[in-house]
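As structure tokens, one chain now follows by itself in the form predicted alone.
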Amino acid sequence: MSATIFGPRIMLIGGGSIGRIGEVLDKLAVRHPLIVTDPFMVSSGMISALIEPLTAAGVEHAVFSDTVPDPTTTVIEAGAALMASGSYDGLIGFGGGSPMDTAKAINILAAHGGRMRDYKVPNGVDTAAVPLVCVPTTAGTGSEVTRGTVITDVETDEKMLIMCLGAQAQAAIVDFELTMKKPFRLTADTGIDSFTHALEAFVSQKRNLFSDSMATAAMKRIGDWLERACSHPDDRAAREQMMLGATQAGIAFSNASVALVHGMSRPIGAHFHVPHGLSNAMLLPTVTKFSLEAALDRYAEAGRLIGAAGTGDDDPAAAAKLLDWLYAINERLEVPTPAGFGIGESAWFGLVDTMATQCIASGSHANNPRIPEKDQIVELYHQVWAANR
């Protein structure tokens, strides 16, 4: 079976690579980019890591820093309006997943108009307005290499998945030095997010040999280095390995698709504003337990790759040890339950039916090795609330 593989045209990977941003823009014939980032990047001064090499290269630029943690249609429309008001010939998404996802959506809307809901799965476009360069500052979303963006429709509270070539960045600069000294909670959440990307790509019904190679490399790398990066935020080796793992996981799921964890996670983020990586972490053990028997060999191999199981363990034992590891890593990395995050019980259970409907509408559940019915998704939300093993 053949597979169509997507990714950026240019990738710079390694410490200090942000210093070559001018070279990348020159290759893309970009002379006047709009930087899409968030308020913290500006107020903290972190944006200087991007501005200084741009200035040194003589690149005129402007900054749109009104992005929010869960990008909304309101923010996208404001960014597209700014694009239309200037002579920008490129975009730079600088920050975590939210600024990069925002830049992707602005690029699509600026080219094609309409509303963002016009482009949600299964719709999509193959083109965008201008070349896009993505520069991640967290080791998590993998958005720099994916064809996806997730935008919340403020009118419906739906987290919409847009997955198309129009959302693909033309270049990615993956510089682990931008992630140094990130706090424990952010490192943990983005790290588990990356692991979820890799594991779901590995068991996805749309997987292929290429995506498998990226997923297995990412799982091994993240399994080896996640806790070290959390406990030693200034460890350069750990940061470098996690950054590369996140990018590999992004390539994996962009070419194999995510599955049920992500399908259930997006509504949690939309309704309760739980950070995406954290909601994935809340769900991952429960959803894996539900899915285990449908892809026992794959989950077993994942358990061996991360060192939870040994080469002598048969598939049932290795898969069980993976599940034990997922529960244990959540405990060690202090992943809260929905209640522990501060979500009210009546609010959670009042929305489980809606969230299940939105999960199914995204289509991600259909990539899962075990495809659930709506009532099973509702039951999984119940189990996640109770943290049942």
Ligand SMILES: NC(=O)c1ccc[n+]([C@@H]2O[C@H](COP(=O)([O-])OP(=O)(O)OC[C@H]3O[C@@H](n4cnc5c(N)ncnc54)[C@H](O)[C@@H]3O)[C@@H](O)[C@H]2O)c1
The other form holds:
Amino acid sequence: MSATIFGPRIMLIGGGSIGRIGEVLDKLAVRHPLIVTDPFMVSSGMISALIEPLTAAGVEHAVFSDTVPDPTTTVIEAGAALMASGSYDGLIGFGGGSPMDTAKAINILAAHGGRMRDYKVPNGVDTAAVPLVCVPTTAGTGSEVTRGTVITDVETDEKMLIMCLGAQAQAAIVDFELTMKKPFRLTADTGIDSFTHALEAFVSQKRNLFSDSMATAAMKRIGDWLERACSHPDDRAAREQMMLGATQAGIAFSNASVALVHGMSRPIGAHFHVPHGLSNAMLLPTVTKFSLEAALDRYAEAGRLIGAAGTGDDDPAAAAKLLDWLYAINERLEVPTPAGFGIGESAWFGLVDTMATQCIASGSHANNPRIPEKDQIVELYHQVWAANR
Ligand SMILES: NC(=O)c1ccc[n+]([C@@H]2O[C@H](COP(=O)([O-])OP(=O)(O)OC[C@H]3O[C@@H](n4cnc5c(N)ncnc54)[C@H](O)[C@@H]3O)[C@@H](O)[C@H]2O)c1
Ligand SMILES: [Fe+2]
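Take the protein just shown as the form predicted alone and give its structure as the form predicted together with the named molecule.
Now the complete complex, all chains and molecules, led by this one.
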């Protein structure tokens, strides 16, 4: 069996690499890019880390900064209209997963027209309009290296997964210095998102030896450094390790798929606007407990990799220690329950059935080592609400 591996053509990795953006655009023959970012990147001044080297390289550019967290079809259509109104020959996604995903979606619409829902899994396209450079400022979604973009359809409230080569950036600039000012909550949430990518890729039914190599490296790195990055935000080594771990986890899941945690997480994001990493964190222990027996050896290995279990632990013990670690880290990183986040009980239970249907429609549940029926997904949402162990 051979595996197909996708990734960017160029990756710059390391502190200060954003300063080399001109070089990257040159290689891609981009002379007039449209920057896709969000309002905070502009108001906080963070965008100057990108604008200054662009200006120094003499690259004319325009900025679209209307991205919202969990980007919507409304924003994508506005961005695609702006793209069509100018003579842009490239896109730069600058920010967290939301701006990068927005840039990807604009690029697909600009090339193929139609509506974003035309491209959700299992449909997709292999091409996009112009070369795309992604520059993450969170560590993170890994979107800079993935074939994924996640867009909320405002007509159906569905957080749609689009997974195709048309959503792959040609270049990724992975500069941890852009993450140095992330506050505690964002560091924790985005770091758990990365860990979830790695763990889900490692147990995915679509895993392969290559994705395993990225997933294991990422899990170890994130397991070693996540809490340090949260407790010591100025620690450059912790930020650097987390950034690399996020990118490796992105490569892992882009080439092996995420699974049930992400399948159940997207609807929570769409309906209740829980930040993506946080909804993953709310689900991760419960879904892992449900899945444990179906891939005991893999979960055990993950437990050993992150140091929750030792080499002397047999598989059941090591897998149980991984589960304990997942519950414990949620406590240490102050992950709230859905109710603690402010979601009303009747709103949650009123949408549990719809969320389970949307989870199944995304197909991610089918990559899980234990594939749930719809009623089991409903039951898992119940357990997550009750925060049962
Ligand atoms: N394409 C993929 O492969 C993929 C994978 C996982 C998640 N996603 C999607 O990515 C989105 C989430 O992305 P995210 O978690 O990176 O958050 P985000 O992009 O939504 O950003 C969240 C907030 O953090 C701020 N922010 C970003 N970088 C910062 C920094 N360095 N310092 C301070 N504040 C900063 C942003 O301005 C924003 O207000 C979701 O829509 C999710 O579904 C995509
Ligand atoms: Fe994710």
